[in-house]
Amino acid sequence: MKRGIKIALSIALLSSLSFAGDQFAMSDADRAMYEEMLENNPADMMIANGSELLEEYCGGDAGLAAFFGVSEEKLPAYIAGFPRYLPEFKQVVGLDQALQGLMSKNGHKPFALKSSDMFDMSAYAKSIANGEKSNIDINANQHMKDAYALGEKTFIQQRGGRGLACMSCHSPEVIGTILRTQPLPDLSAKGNAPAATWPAYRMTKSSLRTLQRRFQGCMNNALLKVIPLGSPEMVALEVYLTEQAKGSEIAIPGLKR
């Protein structure tokens, strides 16, 4: 039987607005809209579409579990461990890339990683793990160790004419300060860690986005060369931040300004 759609939105999402400088984060109207969307996240419809897509192209939850070689009962915990090394891919992959592989195996042309259909399907697939703790294992094998090391390097590496890095806006020294009217978040904050709350609905984009797509948005804003979705560096960056979020409860779809 197909698993029922599980929607889990943590109250902790609001906590990111409660530290110093939150008076700049949202107008009263935007805050009221945000609080309403916590109860009625527009992405819920996209998650439902993702469930239908997974059923059509991947055989639903059962097909996904069979592809990963686990029981449906263990599927949520398995998904909570992504990104992970998959032998059939011979590399560390994100959940969306695994879905591409399953679509191809089933004789379908895979959705592009930046397509709305892939965003919807990967968001539903990750929502299967709602309520689970993020359990990525960077010591599972050398591939994961290497991916973590590359992700850390990508996070701290200065690039572009301004010499900016992810660390420039997310080091402990600057967390909570204001940039473009927004407090800079702690990417490892338990209960609101990005790796546990993306894919998420972005109010300013009126659309569902994945974590890697959000990385690209940051790179664009910083005038950095954008790293391609699904590239070794981008997957490694997700590995690095997912490790920081280890132990956080997965709650998909998230809601972000």
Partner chain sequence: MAEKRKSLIKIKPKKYKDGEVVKVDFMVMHPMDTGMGKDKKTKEIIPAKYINSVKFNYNGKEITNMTVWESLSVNPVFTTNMKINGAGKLTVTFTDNTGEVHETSTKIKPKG
Given for the second form:
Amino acid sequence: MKRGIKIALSIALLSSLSFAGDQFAMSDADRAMYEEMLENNPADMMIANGSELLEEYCGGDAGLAAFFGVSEEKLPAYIAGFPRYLPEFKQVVGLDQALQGLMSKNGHKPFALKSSDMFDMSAYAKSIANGEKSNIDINANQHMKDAYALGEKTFIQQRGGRGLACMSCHSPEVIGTILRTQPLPDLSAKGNAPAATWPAYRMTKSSLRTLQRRFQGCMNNALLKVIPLGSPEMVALEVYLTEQAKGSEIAIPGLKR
Amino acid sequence: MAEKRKSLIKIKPKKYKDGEVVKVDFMVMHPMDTGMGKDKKTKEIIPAKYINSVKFNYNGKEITNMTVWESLSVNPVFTTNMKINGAGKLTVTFTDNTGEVHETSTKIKPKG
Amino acid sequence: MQRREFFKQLGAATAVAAVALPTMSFAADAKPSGPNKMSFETALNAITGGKTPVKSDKIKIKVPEIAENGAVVPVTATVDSPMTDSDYVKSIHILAGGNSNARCIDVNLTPANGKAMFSTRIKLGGTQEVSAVAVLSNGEVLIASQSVKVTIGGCG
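Switch over from the form predicted alone to the form predicted in complex with its partner chain, please.
Then the entire complex follows, led off by the chain already shown.
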């Protein structure tokens, strides 16, 4: 019976998706206006702050390159391959966790993953790869393969009182349909490529957010139990979506509604 | 002076000549609280705190001044134009209704 | 600030209407403080000194027809002007008629600006008309308006 209700609800959701369609669809001119706003992204100020923090706590770009064991020239391409399996962590980690490791190595207390300083610093670190193509390698080793599989599982896992999964609103079948005035985005490299455009400034939150933080907001809205930042499932979800958007050009910070 | 506020002045295009009209963007991290909002947790009214004045000064001459009200977005952006008239400095001074005063500046270096 | 919170505040605006009523004699160098309540007409009068603005092609306002969210709405006003010492735009004003304080910003320009353009982002408490008013050096007052549909929705 309970399952029946869940199915009914998901059908109701799907029908409401196509229903709201044309009435509030945004014009191309309006979209262009919002895209122009990227030129003056308030997150540029946060990125500048992140750059200072990286200098202070991690020895700047050079310190980061040395930590990863790559030359400064190779640093952008290396960063474009995150999340990665790093042997010293014995797990697949996001860029933010790698920065925590470096801070700790340098004798500093690492910023919390959910702190705005960490958002600023990891956004700056990722912006080093601006212009590079996202080059995650999910076949690099067994750890990456496992992370991808866990990410896919997390993506399609129905959870919460409404039995929703990430997939409910982000499967290829519903791309472009409107959910309460917002077109559901194509998460692949052809679409808005989250892996390449997060961290981003959220206009409705007036702050810089990371992709994992966005996942949390989404889970919260869909009444799913929120998964902690940096947890294996969360990193795996980032791996999964990064693979979907592989090859897209990194442009940090993004600007999102 | 309260805490240091992060702000940014951008001149577009980055390379410009004397006599050219360029775009000037000024942005600052500021809550722009209207004084009508309530804190979600404490349910108390958040006192008004918004930028109420912005002035652009180019080589000692005030070229633009703005009176700002509470309807501007959080972390506001102000974009105007300016005619390049010699090397020097563009200074932006802004105040808010609680008495904070800040100043930030950028060098103006026309080429050719 | 949360979007919903923002709408709630604007909804609550009428309740605090009695607070800090700015008058039309708002001095040129006085600065706004506290929450203000100013209608479109009051704001316009204060700006133009009672003069009726003329709708003109010389002034253009660019705002989205549908705003993705009310917290950050891009607005650009452009006035066709040579911006010379004898013929220039003295000021550009952005007004949001549906906000509890319709007056968003007053921008005083000089010929040193080279062009008469101003762009910013404003908060809108709901679907309403947004206007740009320009006061020219010859005393003319121009206006352009466009309505913006503010949607409540989307995910988070």
